[in-house]
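So this first bit is one chain, no partners, the form predicted alone, shown in structure tokens.
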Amino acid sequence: MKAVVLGTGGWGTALALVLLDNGHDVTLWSRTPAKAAELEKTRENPLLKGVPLPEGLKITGDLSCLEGAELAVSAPPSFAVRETGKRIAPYLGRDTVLVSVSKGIERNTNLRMSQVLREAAGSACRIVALSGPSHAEEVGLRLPTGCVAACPEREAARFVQEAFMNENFRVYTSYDIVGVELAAALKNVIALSCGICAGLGFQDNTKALLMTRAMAEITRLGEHMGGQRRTFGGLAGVGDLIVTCTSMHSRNNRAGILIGQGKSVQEAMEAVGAVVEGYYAAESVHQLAGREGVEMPICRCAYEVLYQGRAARDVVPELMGRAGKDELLGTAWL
């Protein structure tokens, strides 16, 4: 099967090399043709040290690449996902079937990742979104991963199932898109929580008091948007929600610890050195839960650390001093 990949960060590199270990005729695109050159000459993405991209990997900057693909994966950071759909739209057919992997919410449309792409790329093709607890520096050195491809039609899922799953990469399907991408957009901004919480110098308590509270703030949210309460609970849910939270390899993480070690949010994403996805969407999901009238103040509080210049440890004590609840009919998920 020809398949693109169009996006030469990790995540979309990671996914390339998965695709090409299933035998399937693959090239990597870059929209910056300079790029696209030096990782030929190279064959080593710095975003994937250490991971050899082999010679049957094509790396290309001409969109021409996309000319009678069967499958083409959408892997931008999500700011740049409504360019790329207008890019790509005149190289999609009715049998392209067009894989989303970029997490996000985009800004002031509060649109998910696949609208965004249906806007911009057309009616023409089948949209489906892959999601899931998946490093990408993990990812490319073969180590068990799993994630959830979600397509409303059930054979387009079952399509990109096929297409990506191995023995070190297994994939579920679903129909819930809705559920798996707004589960996808919203852990990043508690992983960059997570992350300041560290850096403020909270341990293990707080972090998972936060990560579950912060699931019940997501399903709520989903639930609200025509999400199912069972996706939270699942690969595409929580367990992405845990591998973001817990991991240095995540860059919400690492920028949430700077941030909450004293460093502006510029310099801290400036640190990291790569888009930190939860930047964004905490806007986004600030405006979202606005408009829905949707109550999530853990994500109101990241928004207003992120944005307008709270300081990260007085937000804790307004958290920690809400009225008691029941747990049970205040936790959407469970």
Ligand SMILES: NC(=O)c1ccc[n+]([C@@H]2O[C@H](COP(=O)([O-])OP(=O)(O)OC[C@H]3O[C@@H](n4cnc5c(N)ncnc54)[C@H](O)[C@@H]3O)[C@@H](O)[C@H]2O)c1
Given for the second form:
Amino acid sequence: MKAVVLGTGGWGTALALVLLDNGHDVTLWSRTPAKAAELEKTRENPLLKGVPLPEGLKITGDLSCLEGAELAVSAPPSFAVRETGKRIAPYLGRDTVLVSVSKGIERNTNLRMSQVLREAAGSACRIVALSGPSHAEEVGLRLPTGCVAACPEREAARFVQEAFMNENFRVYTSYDIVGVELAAALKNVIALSCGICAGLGFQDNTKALLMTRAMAEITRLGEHMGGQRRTFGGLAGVGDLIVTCTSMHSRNNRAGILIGQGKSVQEAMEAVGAVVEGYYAAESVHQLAGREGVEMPICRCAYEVLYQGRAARDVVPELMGRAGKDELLGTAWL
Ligand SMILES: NC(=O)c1ccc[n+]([C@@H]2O[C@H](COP(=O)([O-])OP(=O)(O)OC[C@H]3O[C@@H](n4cnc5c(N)ncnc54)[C@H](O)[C@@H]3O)[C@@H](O)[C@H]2O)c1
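Please supply the coordinates for the form predicted in complex with the named molecule, as a counterpart to the form predicted alone shown previously.
Entire complex below, previous chain first.
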């Protein structure tokens, strides 16, 4: 099958390798021709150190590589999804299945990534969201990993499952694209909060408390917006939450730790040196919670710390001092 991966970040590159391992004809597209030339020369992406890019992987800066592609994978950071969608629109065929792997909510519009792609790239092709607990670094090393391919059209989800699935990369299908995309984006806010919690010096009990109760919050919001509750207990939800909150691969976690240790938000983001999606997602969640009338105390506190200069340590007594609740009343995510 002819496949194109759009974006030479860690994730786009790792997914291109999965497709190549499966015997597909794969092209990796970079929006900057210089980056394409560099990768062609070095045959290694610095974001996936020690993972060679085999000669069989085509690398280009020319979007005409999309002509005749059956599968196109959109892998820019979430803020660049609209721009990427607009650029690729003229090259997409009616039969191309477009796979969205960016995790985020678009700023200002609060749209999910597949909705942004639909608006930007047009209505012709089918769009599948692929998400789950999957650090690019580990996928590049061919370590066992699982994701979920979500689309209301089951045939399209199965097509993506077949394209990616191999002995190192397990893919489940789901019809719940709304839940999968919301879980993927919203959990970044929890990862950032969990990092802040660790940076403040709290330990395992506190992090587990935060992760579980924050998951209850985002499940409430996700359900309100049309997602399935069970999705939040699956790979794109709790699976991704575990991997993001417990790993130093996670930029959200790392940025949070620095903020908890006293760095300003800007200093922390600069120190991480790459897009911290949870920072932007925190603003979207705040707006969506207000719009949907969903109570999200942890996400609200995260917003106040990240955007309103509130000291992280000050939110702890507020959250711990909330009135007693029953755990099962309207909050369980399984
Ligand atoms: N890194 C991971 O392990 C991982 C895993 C799962 C999902 N994701 C998601 O995949 C998306 C991409 O992640 P990544 O880690 O590969 O990101 P990255 O920041 O390393 O790379 C993004 C790539 O997108 C491309 N791009 C296109 N337009 C761009 C623009 N305007 N500005 C900057 N870059 C632009 C560039 O090639 C860039 O290298 C994110 O939404 C992320 O949440 C990442």
